[in-house]
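Just one chain follows, in the form predicted alone, and it is written as structure tokens.
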Amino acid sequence: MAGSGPTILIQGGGVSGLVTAVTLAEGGARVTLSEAGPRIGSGASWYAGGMLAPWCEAEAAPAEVTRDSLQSLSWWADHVPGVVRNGSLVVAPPRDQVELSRFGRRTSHFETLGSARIAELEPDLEGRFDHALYFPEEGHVDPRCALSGLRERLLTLGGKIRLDSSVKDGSFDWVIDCTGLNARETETNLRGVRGEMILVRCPEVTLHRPVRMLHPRIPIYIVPRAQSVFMVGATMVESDDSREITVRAMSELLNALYTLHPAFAEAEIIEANAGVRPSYPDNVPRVHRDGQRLSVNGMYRHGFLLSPARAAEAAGIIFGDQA
């Protein structure tokens, strides 16, 4: 049932827009979500890894990112099916063991594993790595399933979804801009951070949790999904380049897969793509207010981690004003 609270237009149907829409609808707002693309999640959210890993992200993120993302795993588990809570595993090839030590110095809430314990957690990695860091409190979700789940949740709550960017905003009590890089005309300090990914199908390998493969130049992550599918991604490429995936990126991602397990050499490549994520100079997502308009933007690589916290912040502003 639709609420009787304020009317709200949310512009942008990526993860931040959907999470904000659901959060406000649960609070009683009458929400309309407008998406300019051909489907919900048309932008960078569609290519995300879906890792709910606040402790791993602390390696390169300021403390507030970890602080604000600690409840994200519970939020997602309460709102969509398919959240997996098996932790995260961080490994490095023998030549890059110094990277594993560095990662450990910058993070917390992990266990240092030897080869026997690695094999217990991931039998298919037996004998492949002597050391690893295990973050048992972390989890992951398939972003595409999660976006679909939020869409259904919003509709169940009485929200409306329009695949149309021309919805007039003058008739709403509040307007919330969640359009990412498309907001750069007003959010002039936004920049793009490119993420490249591939999906492969490999029935010969089973993983129970995301595995991060450390490398001096760029970290690679391998995330298991249903039906023997694995998502392989690179997290940080400083570029506004919106082209398809490059040969170099494809080579690096495939080499990382082969390093993790040689059976991936026979994997079927089912998708290769790239997306550009909106980022502020400090890489911290935030909420801005200008009268009855809010902006929820700059998600960087923290969209699934920080959208629940930023949506709660937006809800606090809106419902606080109604008190």
Given for the second form:
Amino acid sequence: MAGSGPTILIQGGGVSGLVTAVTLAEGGARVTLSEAGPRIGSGASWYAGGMLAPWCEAEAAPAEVTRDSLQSLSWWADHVPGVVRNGSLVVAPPRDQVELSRFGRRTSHFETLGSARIAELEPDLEGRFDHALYFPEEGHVDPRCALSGLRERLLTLGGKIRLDSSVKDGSFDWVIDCTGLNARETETNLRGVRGEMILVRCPEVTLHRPVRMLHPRIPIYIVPRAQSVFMVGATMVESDDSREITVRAMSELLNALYTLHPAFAEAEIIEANAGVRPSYPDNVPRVHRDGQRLSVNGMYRHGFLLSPARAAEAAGIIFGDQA
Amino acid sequence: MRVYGTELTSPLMLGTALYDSPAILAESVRVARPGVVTVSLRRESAGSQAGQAFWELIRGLQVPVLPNTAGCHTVREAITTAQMAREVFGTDWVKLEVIGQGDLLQPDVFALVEAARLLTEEGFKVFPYTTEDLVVAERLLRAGCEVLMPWGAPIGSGRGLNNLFGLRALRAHFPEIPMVIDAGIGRPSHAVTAFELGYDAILINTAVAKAGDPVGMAQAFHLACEVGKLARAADPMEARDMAVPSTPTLGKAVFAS
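Alternative state: the form predicted together with its partner chain, after the form predicted alone:
Full assembly next; the chain just shown is listed first.
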């Protein structure tokens, strides 16, 4: 293993665990990552949208989320292939136009587009919406590709990955708990927020960027992925329930997809899933320290957006202590 | 307002859904100082006990809880949800919603009356979400309800008090019954109007949760309830068809020059 830096055990191989592991390994730490599940990213990260949208998130998140997530676009572009920086688009059905103006009042760094510009950016949406908000600086990434990219990166940096939760933590200089809801015994104010998502394949429609479809009851987003696959997400239910996707959620997601473009009616449903997001009461991810133990948790729906900032915070504590 | 033998500390009832985070919800409740908070079981729990963490949070607000049956479309669903709520929150109060129309979330008043009767027989104290219809109101009272909760406008629409005539008539027809404007209130001015009409309380959720600054709006509604109650108690003047000067101009002419 490279370096003579501190030895660190990172528990949890979701997005926060992997980003923290890579960040620390790059700083010279000797990192071992343990994951209790059958593979890397078997928790909530696997079902993420992968939108790198600091400004759109300001619609419902406090200013610190936007501030801390600005670095995430370049962080991901520097670390994994396939980061797309085409911005994001926000639209609303004709009768819900007030939702669009509300969204605009809460956010910044966007342009208001008319139908001609919408058609230029997304030819397949020509004639479907009169107005849209365009956030040109945002991006997106396929979370599953990104997680496996980080795994490779960690191994290249000399990190070890153990699919085994029984790694003894006593022999490490530091232990970092990134186990999400599994950390509830120590992180007692964590709660679960259930999310449901669908993957469809639809060669008839091409989108170049994530599209958020506003609706007073069921706001959803559609993120394009490789090979004509689209991710449709995501519900937000105050619940720890991780059972399969419900009929209600599926019909809401699919209805919204169909509203975006009727050609999605012929799309093939290739996956439908549910996950539970670990969340603190203010829905903002946090780093906590207890002696030589750190916890990076509460990613809520900001795992890909805020892991780089929280990992940097953890690295600051660890390397600051070494100095 | 006194309802089912209990004096509420405030005529404001605040819903707990749609906030950007539980932290913002908690702060909004602290500032609004509501007499009760309402909570939906059906949607938040996905049909099981898995919503425990959120319910724990609601109990932690230290405000009496009025569980609701939001999202229920049938008598059976509403009754099951009410029974579950009684278990979870240890209260026999239930805000009864039976939705009959998906687009406007209009109450199914026939199912509402039936569910109110069955729940009352089971010992529940029912707070029925209804329209301003006098006949339905009469039936709900006969079914055992001791409070009425007519809508101002459809749920979440923020359109205020749509049918002033109907709401006045309802108020006048049942002067002794505690009445709450439930749904449709979007702004503090709507709340003030509700109290001026003689309503005893208001129930709001989206108006606070989806405001740009929910905590600021919670404060505004807290004050609006105070304003409305004071105005009502002070017996507001009636509108007149002619101007009446507040300074007697007759006398003024004599002393002015």
